[in-house]
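Just one chain follows, in the form predicted on its own, and it is written as structure tokens.
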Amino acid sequence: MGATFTAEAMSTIRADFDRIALLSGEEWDHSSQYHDFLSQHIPSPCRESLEIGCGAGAFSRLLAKPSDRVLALDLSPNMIRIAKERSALFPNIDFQVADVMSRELPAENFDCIATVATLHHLPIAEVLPKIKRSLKVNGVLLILDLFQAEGLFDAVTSTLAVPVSMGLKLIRHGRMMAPRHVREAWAEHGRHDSYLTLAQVHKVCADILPGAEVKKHLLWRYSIIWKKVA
């Protein structure tokens, strides 16, 4: 279940996002539509936060407002470079090029750990226990990711999401479609992606994150909010 984790796969993902980082200057996308929702669940007080797969740093900057310190990790050197450029007003964010699977995370260290549109790239059965160990008691895990539609209800809501997506793009960017070269870069990356169904997400949470709140969102996303109680 989840991504196939190999050095070759990680190298491909790194190359994809190095390319995408140089092509796309727009911060709003389907995932960032739900940043405010995730932000409502950041614990207070929040001294140490971690973002896994920070990209250009949009959610890292939201984490930085209530946090004393934020460690933001991403595989892509280009993404980290751009994140640093865009985050000059946030000296409490430490952006680092890193692979979370090989990076040692300190035990019970973080008050909040977040990952946005990244979990599907990782071996979920390995990374979630690693994240759990690194959360403090009463720490909060925030996950936003894409899911694989399954069944009639998912098909109907997916269809309804299309005009909503186009309208939001028009409002945010003044157009309903990204430039062709950006769409092609994302399409090439998407050939390597695979997603969990919502049924699989619920099963993972039951096995690893008992008590997690799983929510389906309209724009092909789901969220997991989980508080570590022991």
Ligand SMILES: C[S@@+](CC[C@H](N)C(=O)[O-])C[C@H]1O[C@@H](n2cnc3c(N)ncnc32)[C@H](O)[C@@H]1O
Second form
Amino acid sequence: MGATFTAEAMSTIRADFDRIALLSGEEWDHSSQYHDFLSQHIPSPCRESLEIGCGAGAFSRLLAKPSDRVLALDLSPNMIRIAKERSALFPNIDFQVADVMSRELPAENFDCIATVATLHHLPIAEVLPKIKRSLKVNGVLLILDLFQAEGLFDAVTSTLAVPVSMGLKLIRHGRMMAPRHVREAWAEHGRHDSYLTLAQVHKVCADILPGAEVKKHLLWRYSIIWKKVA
Ligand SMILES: C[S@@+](CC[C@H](N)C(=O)[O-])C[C@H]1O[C@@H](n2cnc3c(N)ncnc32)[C@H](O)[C@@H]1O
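Form predicted on its own done, so how does the form predicted in complex with the ligand look?
The next block holds the full complex; its first chain is the one shown before.
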């Protein structure tokens, strides 16, 4: 379950996001719509935070407000360069180009670990235990990711999400669709993306993150909030 994790797949992901980084402005998107929801679950006090797959750093900057220090990792050098440019006012964020799978994470170190729209790129059975080891007791894991619609109910909610998404894009960007070259870059990337169904998400949580709160969100996303207990 989860992404195919070969050197070739990783270099494709890195190339895709190096390209996308140069196209995307500091804009609202379907994932950032849920940043406030995730932020409500950041523990307090929060000394050390980690974001995996930070992209251009929008959620890292939110994590940086209540945290003493944020380590923000991303595979794409262009994403990290742009994240640093946009985060000049946040000296407590340490942005680093890194593959989270080969990067050693200190044990029982983080109060909060977040990952937004990135879990589907990672081998879940390996990355979640790695994250768990790196969280302190009482530390909180925040996941937001996309899911694969399955069944009539998902089909109905996915359809309802279309006009909501268009309305939000109109309000946030003043247009209902991204420029063509941006849509093309995402479509190209999407050709090799695959997502878990919500049933698979629940199974992963039952197996690896017992007690996790799983929530389905309208704009084709789900969240997992999990607290590590002793
Ligand atoms: C869809 S983007 C999401 C970026 C950001 N979290 C956001 O919501 O805007 C997924 C990000 O995960 C990063 N990524 C994918 N695999 C990774 C890995 N193994 N280690 C670190 N980052 C990774 C990509 O480079 C990309 O920037």
